[in-house]
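A single chain, nothing else alongside it, follows as C-alpha cells in the form predicted alone.
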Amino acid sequence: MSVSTKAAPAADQEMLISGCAAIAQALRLSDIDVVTAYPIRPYDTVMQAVAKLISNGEMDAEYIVAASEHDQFEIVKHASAVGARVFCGSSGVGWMYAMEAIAVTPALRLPMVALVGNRALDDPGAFGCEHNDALCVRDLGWMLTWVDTAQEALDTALIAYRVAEDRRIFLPCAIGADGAFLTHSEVLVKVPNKEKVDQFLPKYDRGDKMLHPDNPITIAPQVNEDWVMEIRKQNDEAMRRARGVIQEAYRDFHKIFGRQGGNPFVESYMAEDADVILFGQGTLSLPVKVGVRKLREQGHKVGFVRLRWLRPFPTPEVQETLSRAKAVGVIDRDYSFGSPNHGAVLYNEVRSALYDLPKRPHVISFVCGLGGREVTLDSVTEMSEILLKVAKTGKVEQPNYWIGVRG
C-alpha cells in the first residue's frame, strides 16, 4: 500500500504524549515497513497511536491487523526475513499466547523490536503492571531492556533497532514498559527531527541473509538434533557481542541527540557512598528516588541503582555499583514460585552476579508492587529500614519480604 505522507518536521519538537505515543513517534522516525496489531491493554495504545499517524499521512507503513497475538508475531517474523523493518508487541497473557512464534525468532536470527506493555498474567483478571510477562523471554535469546520514562521509551526504541539489526547481532529486542504507569501517562517528550535519526539509524540490511527470489535460501530448515548445540552456541556468541554494540549505539546516540549519556546498562542515584542500596527496574525509580532523598535528609546513607538492560545482563556494572554497599535490596515487580530463598527473578539474577566477588554485600529480596499496586514512599522507607538494620548488625533475619501486603 502506498500513501502520500506529510513532510517530517525539520526541527526537534516537544510533545505532551504518553509512553506508547512516544514509541509510535520512534517508529515513524525509524521508517518501519511493517507493523502488526492485535488489541490487548495496556499495549494497544501504541497500535492506536501508529494507526493515527498513518491515517494523518505522517507515516507510511504496512499496518496489518492480525487474527491473534500469535499471528502478528508470525507476520513480522517473516517480513523481517525479506528485509522489512518491523514492529510488534503485546501484554500479559497476549504475549504468552504468541510464545511459540516468539520462542523461535532468536534462533532464526531475525531482528525485530517489540514492546511489552507489562501486565499481570491472568487470573484473577488483573490488568495492572507486573514483569513476569516480559521475563518469560529472559532465557530464549531475546535482548531485553526496561524503560523508566516516555523519553527513554522513544530513545530506547531507536537504539533497539540500531542494535538488533546490526549484522554482528541479528537478534530480536523486547522493550519492557510498565503498564499504565508509563504506557498511558502523558509527559513532555523531546521528539528529534528526521535528519538526526537518519544519521543515527542505518537502513536494515540483511545482505546475503535476505530471502528474495534472486537470493533463494532456506530459513528454518529441519536439521534435527544434530545441529542444535551449534545453533545455541552461535546465539550465545551474538548475545555476548551485543554488549559492545549497545555501548557503541549509546555513544553515537549521545553525540547526535545529546541524551542517554553515562552508563547504558545501569543508572546510579546517590549510590556512590551508600551503605545500603535499593535495586530495581522500570517506573518504580520515581518513588524510590524520592524516598532516598528523604532518608538522606535524615542522615541515612541510602542509594538506588536502576537496571536498564536485563539481557545481556551487565554483570560488571552490577558488581561495581553494588559491591561497595553493606546491604542491597532487590525490588521485584515479579515473582518466581519455589525459587531459591523464595526470591523473585531479578533478586536471583543479582545474587548470582555478586556471588564470585571476594567481598559482597548481603542481598535481600523485596517483592513489591504486584498487579499494579503502587510502590509508595512508606514501602521505600520500610525496605530501607530493613537494609539499614542488616548493614548495622551484619545479620540477615530473613532473605525475602513481601512489601505492602494487606492483612
Given for the second form:
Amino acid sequence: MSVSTKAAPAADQEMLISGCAAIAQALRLSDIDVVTAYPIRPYDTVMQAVAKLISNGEMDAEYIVAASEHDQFEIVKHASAVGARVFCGSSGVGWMYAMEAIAVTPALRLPMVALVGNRALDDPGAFGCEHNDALCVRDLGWMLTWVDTAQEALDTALIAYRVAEDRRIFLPCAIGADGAFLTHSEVLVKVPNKEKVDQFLPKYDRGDKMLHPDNPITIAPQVNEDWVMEIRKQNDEAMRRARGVIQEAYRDFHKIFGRQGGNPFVESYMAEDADVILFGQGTLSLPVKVGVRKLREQGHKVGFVRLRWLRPFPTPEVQETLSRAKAVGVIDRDYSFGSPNHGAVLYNEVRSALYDLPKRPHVISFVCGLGGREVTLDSVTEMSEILLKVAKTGKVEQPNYWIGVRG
Amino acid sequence: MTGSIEVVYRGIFQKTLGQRITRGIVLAAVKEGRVGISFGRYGDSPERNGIPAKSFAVVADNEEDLQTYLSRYEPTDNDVTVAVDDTLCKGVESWAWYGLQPINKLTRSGGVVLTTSMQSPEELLEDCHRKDTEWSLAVLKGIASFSGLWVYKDDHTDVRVLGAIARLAPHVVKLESVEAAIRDEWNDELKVTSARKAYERVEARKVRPDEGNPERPYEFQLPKWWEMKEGLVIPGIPVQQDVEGWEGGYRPGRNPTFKKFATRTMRPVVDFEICTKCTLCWLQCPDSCFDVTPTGHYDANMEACCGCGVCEAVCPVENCITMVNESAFGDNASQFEMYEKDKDTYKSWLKGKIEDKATTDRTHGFQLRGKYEEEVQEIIREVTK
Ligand code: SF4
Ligand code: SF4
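Coords for the form predicted in complex with the partner chain, given the form predicted alone:
Zooming out: every chain and molecule, the one shown earlier first.
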C-alpha cells in the first residue's frame, strides 16, 4: 500500500489516546517502512491504530497482514535486512509462536522494534497482563524495556529506534507494555511534531550490512559450531555498548523534547531515604506510588524503584538505589517455576545484582498481579508491612510471598 | 588400559555402518568386563551426501579411566582409524575441522589406519599424507560399502571391520569377545565367520615417516571474534576471477577457504575434443566448478568439485563427461591444462580413465538399481574363497 503522507502537525499536539495508539503515533513519526500485522490481544490495538493512520493518509508504510505471528516476525526480519525501518509485535502465546524468528534476530543484528502487549501465557485463555511472555527474550540478545504510561510508550518507541539502529548496537528492542492497564487506557499524550523527531532520529542506515545487489553479501549462511561462540561474544559486546548509547539517546531526547530527563534506567520514587523499597516494572507503579505516599503519611519510610530497562540490566543503578535500604521487596508480575528460593524472575536478577555489595539489603520476592489480577493498595500495604518487619528484626522469615492469591 | 577407535565414514551413505562398528567395539569390550562408549560427532552438513563424518569408540578397564580419557571432545590418539571408504585416504574435512585433515591425523604414533578397499596398500599410500611418526596401513579387501539414502545394506562390512580390529588392536578388543558380541547382537553365525575371516586375512604394513603423500594438506586460521563481521554477514566474493597462467577465460568467484574435494567419491573427466561448448555443465553445476577456458571449454576445477555427477547427467554429448572413481586420480590438477600441453597424452590418459570405468564405478544406491546386489555377490565371493 502506498498513500502519500499528509504533512504532520507543526506544533506538539495533545491527544487522548491509549498506550497502543501512542506507539502508533511514534511509528508514524519514525517513518517506519514496513509493519506486519497478525491479531492477538492486547497488542492488536497497535496494528489497528497503524492501519487507521495509513488509511487516513497520515502515514506511508507497507502494511503486511501475515499468516501467523511467526511469519510476521520473519517478514520484518528480512525487510530490516534490506534497509527498512520495521515494526512488529505480539502478545502472550502469539509472541511465543514467533519465538523461532525472534530468537535468531539478535545474531543477525537486525534492529527491529517490537511491542509485547504483555499477556498471560494461556491456558486458560487468559487475556490479562503477565510478564513471562516478554521475559522469554531476556537471555536471547534482545534489549528489553518496560513502559509505565502512554507518554512513556511513545517516547520509548522513538528512543528504541534510535538505540537499536545505532551502528554500535544493531540489536532488536522489545517494549513491554502491560496489557489492558497500558495498552487499552486512554490518557492525554503529548505527540511531538515531526521536525523534532527528525532531529532526534536519524535515518536507518545499515551500512555494509545492507542486503542489496550493489553490496554483495550473504547473511546467515549455515556455519558450523566453530563460529557460534564468536557470534555470541559479538552480541555480548553490542549489548555492553548499549548502556552508553541508551544514555546518549535519553540525553538528546531530553534536550529536544524536554521530557525523559533523569536516569533512563530506573525511576526512583521516595527511595532516597527509604528503609524499605518496593521494586518492580510496568504499570504497577500507580498503586505502589499511591501506597508509598499513604505509608509515608503514617511515618513509614517506604520507597519505590521502577526498573525501566531489563536488558541491558542497569546493575550500577540497581545497586545504588537499593543498597541504602534495609529490605527490598521485588514485585514480579511473572514467575520462574522452580527457581532459586522459588522466587520470580526480577527477584533473582536483583538479588544477583546486589550480591557483590559489601552491605546488601534483604531481598524478598513478591509474586503479585499474575494474569491481569490487580495489584491493589492493600497488596502494597501488605508487602510494605512484611518489608518493614524484616527491616526491624533483620530476619527473613520467608523469602517468597504470593500476594493476592486465593486461599 | 584405554583403547580408542575412530571410524571415518561418508555421511548418510555410511552413517549406520559407522555406528554399528563403534557399537560393536563397545559390546565386545563389555564381554571382557570392560567399559566403553560409542559416539558420533556431527554437524548438519557432515551428515549430508557423502560428506566425511566420524564415529568413535573408546574402551577402558574402568569408569575412571574412561572418564579421564573422555575429558576432551574428540579422541586425538586413536589405536585404529577406520576409513570405510578408501577415497577418504585423501584426507577429510570432517566435523569442526577446517582445512584438510589427513586420514592418519588422529591415529596415534604406531597406530593403524584400516581401510576397506580393492586397492593395494601401495596404491593407497600415494593418497595418505605423511606422518612424523611410524604408523601402519591395513587394507581389508572390499568395495565401498555404499547404499541408498538412509538405507543400510547389510554386506558384512561392519563385522569384517570388527574382526580386523581384533587382529590389529587386540588390546582394544579380542576376537573371542567380538564373536560373542556378534552372536548376541546379530544372532548370525555367517557374520561370525565373516569377522573371523577378516581377522585371519587382514595384514598391516608398516609405514615410515618418509612414505606417503608428501603434500601439505591445506589449512587456514579461524577468525577471532573481533575479526568476524557482525550480524552473520559474509562478504560476497568477486563474481569472476582471472585464472593464473591463462590468457583469457575466467573462473567464477569462489571462496578460497571453502574447498569441497574431500566430499568426492567420483569426479568428472571431460573429453574436450567432442565437447560442443553448449554450456549446460557450466550452468547446472551446483558448485560453480567449471572454469571457462580461453578456448571456451569448461574445465571442472577439482578443488571445488564435490563429485555430485550433475554435469555428467546434463551433458548431451555421449561420453563427453564421465564420472570416474576418485581413487583413480592422484591429484587435483587441471584436465584442460593437461589437454593443452599435450593432446595425445591427454587422449590416452582420458581413454585409460574411462575404459577403467566398468571396474572402478561406484554405486550411490539410487544411481544404478541392482548394482549393489551384484557388488554384494562379488564381495561374498571374495570373502568365502
Ligand atoms: S560433479 Fe560436476 S556438477 Fe557436480 S560438482 Fe563436480 S563438476 Fe559440478
Ligand atoms: S555439457 Fe558437455 S558438451 Fe556441453 S559444454 Fe559441458 S562438456 Fe561440453
